[in-house]
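First, one chain by itself: the form predicted on its own, in C-alpha cells.
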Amino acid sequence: MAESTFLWFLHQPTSVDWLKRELATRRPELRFAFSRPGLTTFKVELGYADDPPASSFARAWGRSLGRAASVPEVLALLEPMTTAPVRLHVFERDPDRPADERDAALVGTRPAALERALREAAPGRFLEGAQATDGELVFDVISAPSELPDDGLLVGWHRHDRSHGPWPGGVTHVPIPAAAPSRAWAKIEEAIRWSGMEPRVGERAVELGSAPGGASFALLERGLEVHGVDPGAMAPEVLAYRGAKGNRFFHHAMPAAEVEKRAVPRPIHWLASDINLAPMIALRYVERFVALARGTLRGAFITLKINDDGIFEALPRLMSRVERLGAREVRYTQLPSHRSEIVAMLAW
C-alpha cells in the first residue's frame, strides 16, 4: 500500500461543503480526512506530485506535517525539513462568524504570542518580516481563533508563488476604519493585498455597484482617481474626498448599462465589481467597461456573489467567462471580509 501525505485548505467555515464539492471535480484523488471550522484537510499518495491544488473557496492552502500541542513539537516538525532560515506564517482559522463582527482586541493574539514564542526558542530559524516572496519555502502553523479554546496546532507548509497570498493565512482580515463608509472597504484592500496588485498614485479606477462607498474610498485613499457606477446614494464623505494630488471621486448615478459609451473615462487602468446581482448577469456589465477600457487595464477586482447552489453549480461557466476577457493571469480566492462571494483577481 503506498505511504500518503496531507493537504490542508484553510477557508470560511460556512464554505466547506463548496470547497469539498469543487476539489472533488477539480481533483477525484484527494479523500477527505478531517476538519476544524475553517480548516480542512485531505489525504493523498506520498508521491503526489502536484501543488496542492487551488480552490475558489480556500484562501490558503498546502501540505501538512502533523499536530503538534507546544513549541518544541512544532520545532521538531520543522527540524527534518530544512536547515536553512524559512519564512514563518502563524495565523488563526476563522471562527464561525464574519471577520468584522469579531472582537478585535482578541482577534490574532494567539498566534502573536505563539510566533514571539518560536522565535525566541529559535534565534535565526526564521526569516525577518512576514510577507513571502516567490520561491520561498514557507512553514506554516494554525491554531484555533483567539476567542476560542486552543485545541492544538496544525503545522504545514507551501513553497509560495503567486498562487497563494504572500500574508500569514493568505491575508487577514483588514479592519475597517471609522471612516470607511461600510465594508466594502476590507474588501478591496484584502484583494489588494492577497494578489500584490498595487494600484499607483494618478491611476484611474472605475467601480460597478460603489454606492454607499466603501471600495470607492479605499482607492480615493490610495490616491487614485475614481469613477463610481450605481444609481444608488454615495456618502458625502466620498463625493467630497480631494486627495494630495487632486485626485477625486466623479458619480455615475445610473445603472451600468445605461451609462454612455462617451461619459466612460479614458484611460482605466483598474476596474472593481461588486454589483449586488446575480454574477451571471452582473458579468455582463463587466464585460462592457472591460471592453471600453480599450487595453488599458492593469487589473481587475470582481466580486462573484454565491446565494444558493444553483450560482456554485453554475461557477464553471461563469470562470470561462472571466478568462475570456484577456486577462494574462485569473485567480481567485475567499477573503476573511467575504460572505457568500468569492473575489476573481484579473493582472493584464
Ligand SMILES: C[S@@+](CC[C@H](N)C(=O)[O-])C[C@H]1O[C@@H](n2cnc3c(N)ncnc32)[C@H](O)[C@@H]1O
Second form
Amino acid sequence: MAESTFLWFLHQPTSVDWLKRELATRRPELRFAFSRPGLTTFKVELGYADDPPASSFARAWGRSLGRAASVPEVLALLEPMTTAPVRLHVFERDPDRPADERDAALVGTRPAALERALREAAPGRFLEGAQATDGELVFDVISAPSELPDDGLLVGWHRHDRSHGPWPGGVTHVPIPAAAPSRAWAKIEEAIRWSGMEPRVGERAVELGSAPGGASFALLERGLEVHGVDPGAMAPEVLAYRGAKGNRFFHHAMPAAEVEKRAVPRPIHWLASDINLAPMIALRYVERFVALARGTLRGAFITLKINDDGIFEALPRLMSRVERLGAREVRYTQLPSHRSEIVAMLAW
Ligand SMILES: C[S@@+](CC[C@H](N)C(=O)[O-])C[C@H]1O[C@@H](n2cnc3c(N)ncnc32)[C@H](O)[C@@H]1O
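Having seen the form predicted on its own, could you now give me the structure of the form predicted in complex with the named molecule?
To see the whole picture, the full complex is given below, headed by that same chain.
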C-alpha cells in the first residue's frame, strides 16, 4: 500500500483557524503544508498518520496520495494501493457561504460528473454505492465547489471507522424540504447521517431549544414522539403534526430549567439540544435532562455554539463535561449546514 506523509482535513472555510489551533494541541506532530478554502493539509512523519483524533471542526479527513488534474491521473494514484474494488468517495469542498444558501441546481454537480467518469473509465474498480462500512478502504477524491472554477483535485484515502462519517466528505448537505420550519431540519438530518445513529419509529425524543421546529419536524417525520422545550413559538405544522403511527409533538413552552421533573416523560431515547446560549450554560440543561432520562437514552445530538474565541478556548473544558454525561462514545464534527457551531454526538 502506498504510504503518504500528508493528511488532509475537510472543513468549513471559516473554521480554518480553529481547526489549525485545535490540531496544534491534539496532534503536535502535524506540520501545516498547504490549503485551499475548506481543505487543509499537514505533513506528518510516517507511522503517526492513522491516529485519531482529528479536529472537531473536520467533517472528513484522511491521508493524501497527491494532486491530480484528470481521470487517468486519479486512477494512476489508486493503482499502487490495491487491486481489490474500493469504496469511492468523490466530493467537493465547501464554498465560503452557508450550505442552505448555495444554488441547489449546482451543488454536487462537479463531483457527480467526475464520479461517473471514474466509474466508466475503470469498470469494477469501485464498489457500488457510497456508504462506507467499518474497516473499508475509502478512496477520496476532492474537487473545488461546483460553482467555482476547477482548481484540480486532491486525492487521498482513509480506513473507515466510527471516527469518520460514512458518506462522501463525511456527509453532504441534505437539502431542506419546503415543509421544514427551519434550517435545523438539515442540522439534525446531517448529524444522523454522519453518526450513523438512526432514531427508530416509536421512539421518544426531547429537544431543548426546539422553536420554531425544524429538528422536531425531522424527528416527527421519522416516526418519533417529540417533546420540545422552548419558550419560543413552535411552527403550527409541528404543533398539529400527527404521524401515521400516531406520533406527535408536545410543547413544553418554558426555559429548560423550569420544566418540572414530573412533566418529563420516560423513557427518553434521544436528546437533542440546540439552545442558542453559550455552551457553558446550555450544557447545564443537557446535564439536567440526561439525569432525568435515568439511563434510558440511546443517543444525543448536542449543538455547541462557538460564537467567539473565548468559547473556542473553553472547548477542552466543555468536552470534559460532555464526557462526564456517561455516554459510551462521544464524537464531534462541524456539519455542512452549521454556522458558528459544532455538534457532539453521543451514544450510550
Ligand atoms: C437555534 S434556535 C433552535 C432551532 C430549533 N432547534 C429548530 O429546529 O428550529 C435556539 C432556540 O433556543 C431557545 N432557547 C434559548 N434559551 C433557552 C432555554 N433556557 N431553554 C429552552 N430553550 C431556550 C430559543 O428560544 C431558540 O428558539
